[in-house]
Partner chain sequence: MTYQPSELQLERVAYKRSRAVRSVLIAAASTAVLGTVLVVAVTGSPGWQKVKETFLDLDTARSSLPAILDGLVLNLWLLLFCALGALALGLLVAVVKTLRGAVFFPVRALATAYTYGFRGMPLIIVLYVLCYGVPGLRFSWTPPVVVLGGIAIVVTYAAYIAEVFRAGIESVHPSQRAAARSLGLTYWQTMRHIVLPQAVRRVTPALLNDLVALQKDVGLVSIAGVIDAVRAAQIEVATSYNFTPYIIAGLIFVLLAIPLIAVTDWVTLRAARRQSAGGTS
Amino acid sequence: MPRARFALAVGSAALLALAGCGTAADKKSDTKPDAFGCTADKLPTLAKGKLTFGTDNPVYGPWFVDNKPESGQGFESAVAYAVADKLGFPKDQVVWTRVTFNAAIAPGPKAYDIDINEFSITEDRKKAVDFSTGYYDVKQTVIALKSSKIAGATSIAALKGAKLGAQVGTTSYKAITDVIKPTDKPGVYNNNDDAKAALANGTLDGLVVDLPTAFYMTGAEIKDSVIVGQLPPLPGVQQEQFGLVLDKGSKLTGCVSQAVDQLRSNGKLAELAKQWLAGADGARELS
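How about this chain only, in the form predicted on its own?
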């Protein structure tokens, strides 16, 4: 949501439009691990001896299970604990705090050490916050009710006359405006629950979310819905990636990226993706 853009809006469509700018794949760390070392006893975390993760409320599957990030269940919860373990924080030394999507990437002091919530790495966002290296390659996807006029669409051109929507401030919204470019103004929603309701009641012809979220919504949440297809990357973006968010200039950024890189190289990220995001490769490509 799954789940862009900007000036770090605070929940309004108008600000979103300004916010959503180009996404950039970021497979290399911007910063090196800090000189003080990447061990729990030396990392300057908000709470001594604890690692504080932030995420939204609610959070959704398959990224989290039952809105309980502390459970370790769901892809992003599992990734958070795997990163924490690499940094030397066992599960009982990891704490969670709830931060809204837009607040998490707004400039200023943070209530978390690391935030995880399907944040695509973008150049605009990097002006306000740090990102770790990417932990997941993502594609945006259109879903619709089986009764929708776009349910059988096989091309982007077939979507241009549709009323589409997405969560505010997301790359999903940018995919509508920059890739599909519909004739009708897109619907913008504060969260995916509102967007799902709009799809279900016919306000929208289609909803854009990331691919794993699309599988979860169509399979478990929205009755009689289908995946229409996957969208190509945003203009100028080779591969959209999710990254962990940290405060701008955080001393933890290099260490967190190092941990993510280790989890990628030893196969742990692929293992977790297979466990929690299985089946996310079967939707047709729209062009």
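Following the display of the form predicted on its own, present the structure of the form predicted together with its partner chain.
Keep in mind that what follows is only the chain, not its partners or any molecules around it.
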């Protein structure tokens, strides 16, 4: 049966290519997973015929909407369903499970096939888990209240004397300690809700988050707040990227990476980013 489908896929792709119409390239890439053997029925997922995505609880906008990953709303939810679709899992065969950060990276059986939760790809982390190729290029960004002394800062040097904060375990925290290197010790919070509260009540002068989160927080969540500017990448890093997390040595990693690559090359990722992370360009770059 899989073989027959494979033949059919190749056949139809060839036909479309022969037809030579303008959309042939797109159609062809849509059928590509079959050519690599990455079909739903062949993938050794946790639950047969289902693809299990893991993510934290709570999850935040603009990555997810209303803490409901299963809605398909929000960038990461949309990416998850797009990847699932590439691998041959329609929406009703995608299930979600909530996995805390520590559980996501611990050795031992994973409760998910793929975890999506703004995990930045680093060499150190690759020793413990598998990452797909990056699905989003991320920049760290400083936000502050309009009344803050750093609200008008135009350089990293101007941030050195500020009390800055970030969520624990994030590259945002690393950006404070390794890029800004402030004189005051940074505040480290359990989650972004605590960090937002600390910013709003004046404990922090500035909060470091990724750029889309910065737009979401300043636009919708924290009154009278502004984006101060974007930070350069961490030392020794060309471009920070978010990747999907899989169990170390997972048999799915190759297929998931191919799916992400195709979504990137056919413009789907850019389209989703435009839809959900709109306006995420144009913040001042700090240097």
